[in-house]
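Have a look below at one chain only, the form predicted alone, in structure tokens format.
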Amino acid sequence: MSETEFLLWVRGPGLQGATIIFVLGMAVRILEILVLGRKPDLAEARGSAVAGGLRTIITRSVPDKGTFKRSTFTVVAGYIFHFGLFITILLFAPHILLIDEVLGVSWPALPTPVVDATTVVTIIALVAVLIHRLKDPVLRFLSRFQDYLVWFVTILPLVTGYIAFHRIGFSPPLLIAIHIFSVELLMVAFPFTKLAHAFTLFVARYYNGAISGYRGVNS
């Protein structure tokens, strides 16, 4: 397969297949949660379930003082690479053009140098997270193959995207093809790994908060 053929494949059948797996996989994951249902809450209503659910989504997104003190590195590094991924994926002009082409929606992009620098910082944060996991005896003991797979498919699009943007090593068509392929690997792995928490965590937080809010308890 030539470089051009590879590029055409990842932009055509490869991307279509990855998108189908991602959409159907995530739909099944979310449906699994919803069909579990919940038993009727027989307690007397003392507050708002909706308000409690929304409040918990917000409060659980900000670490409490105790957690921050005990796990400062994990919290800070986590915020850095999560915000970095958000900026790199959704605020980079070529990515926005692609989304506009597929979905018909667009928004302003950040300057390219800002996204480029953010990509580097995000890569450094992810490498630091891996080193921390390998050096910490407890984390290393608890880590399984999936944890390292998730790390790999997360950092790979960032690295290949940075290399493709700066045209390092190979021809531009091959670099773009490799970058797109790395994104497709991420999409395929997403529904079947801990990456799915990007969607399910909000459902879980709302569910827990709604129960507490209904009973008038802060979650």
Contents of the next structure:
Amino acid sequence: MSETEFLLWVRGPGLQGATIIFVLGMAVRILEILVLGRKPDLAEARGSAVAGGLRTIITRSVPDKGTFKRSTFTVVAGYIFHFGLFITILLFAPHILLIDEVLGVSWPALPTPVVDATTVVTIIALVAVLIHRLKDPVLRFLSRFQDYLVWFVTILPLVTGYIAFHRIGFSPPLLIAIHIFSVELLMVAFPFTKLAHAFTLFVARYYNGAISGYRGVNS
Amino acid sequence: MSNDKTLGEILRKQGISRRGFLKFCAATASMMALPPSMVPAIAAALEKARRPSVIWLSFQECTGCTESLTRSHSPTVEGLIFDAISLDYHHTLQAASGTAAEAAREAAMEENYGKYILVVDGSIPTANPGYSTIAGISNKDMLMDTAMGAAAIISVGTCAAFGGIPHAKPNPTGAVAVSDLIKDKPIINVPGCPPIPVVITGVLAHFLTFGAIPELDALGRPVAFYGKSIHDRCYRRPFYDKGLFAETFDDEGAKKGWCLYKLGCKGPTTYNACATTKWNEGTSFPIESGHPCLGCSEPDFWDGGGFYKAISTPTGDIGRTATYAIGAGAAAGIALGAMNRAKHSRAEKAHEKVTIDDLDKEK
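Compare with the form predicted alone: the form predicted in complex with its partner chain:
Up next: the whole complex, starting with the chain shown before.
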């Protein structure tokens, strides 16, 4: 397979396959959860379930003082790499062009050097998170193969993207092909791993908040 | 033209001043990223160089490479340098034909065995030798025969360098590049469809000056000309960085000269000197005239997924695939959910209440 053939494969059949697994898999996972439904709460409502649910989506996204004090590193590094992923994936001009082509929606991009610097910061944060996981005895004990796999498929597109942008080592078509392929790995792993939290976390937070809200308490 | 005159003598005879000659040497040095101190060395070497014998073979090609070299720049110093090499065989440019032409080739080969430069344009068919022949000799036979006594081979144009358009899918003639057939000779690839004239003369000047081939990249191209991508040297690059793109060929962005990435520009993956050397005596290059780069100096550029599709976008209809996948996923998710609920309610129905009596019985 030549470089161009590889590039055409990742842009064609590879991307089609990864999209099917990603979209189909995530649709199954989300709907399976939603269809399960909840038992009707027969008690009298003491507050709004919807308001409680929406409030908790926000409050759980902000670390409370205790958590921040206890796990400062996890919170800071976690925020950095999540915001970093948001910026590098959604605010980089070529990515927006791709989304525009597929979904027909677009928005303004950040200047390329800003995204470039963010990529470096995000990679550093992810490496720090891995070191922390390996060094902390409790975290290491709790970690399974999947945790390392998820870390690997997350950092891979960042590293390959950075290398492709700066054209280090190989020819540009090969570098772009490797970058797209690494994203396809991420897409394939998504429905089967903890990565699915990107779609389920707000649903879970809403449920938690709604239960408490119905009972008239803050969660 | 006799072969025993030096290049310097020939150029002076043709009315090229010393100043004009040195200007060419300086331009060549700067193009090849050599230090200015090399200019006198280049001048001295070129001055003394004997006209080297050049045999030019044209195989499956369109003569565009020859057109590019002979028409666009004449008459310039580059053109005269070309006159000053001993072009002993060239289908398009030579007056002789048939047996006489072949005799000229054989004579040049014999006279300069091991010293002549072989220039090839066009790809070589391997599926059937009859697909392309010259004077009854198949392209492959002629190439192998002529390459044997060559000091170096210059593959001019993308067809000779990488197979080019004849090599495009489904490649009915089994076309291959020169480097696919010849492994034991130094080969310089000068791809492009066509290549920039000054790049060819630059490579020849390098060979005459140093007696060796220039530094090549992984694809056998001289780094001096193919070391930077079109994108890196493009004057529209600031618009790319700002995210300002032309969406169609006649929208506001196109009129304002914004980046052509969205219209399929292959600049980011194409290595050539167009953006700096330019065409038609430095007038412009394709992007400057409002058309995206086709990537013509890269292998398989013809099969790169469409000239007018951005290089990183999907080749298929991903939106449709995603829609079907959502539909199928939703159906499967609902079915699975229903199955889970059914299982739950079956378990509930099968649940038998245990009474005190039941427990007593078990005693």
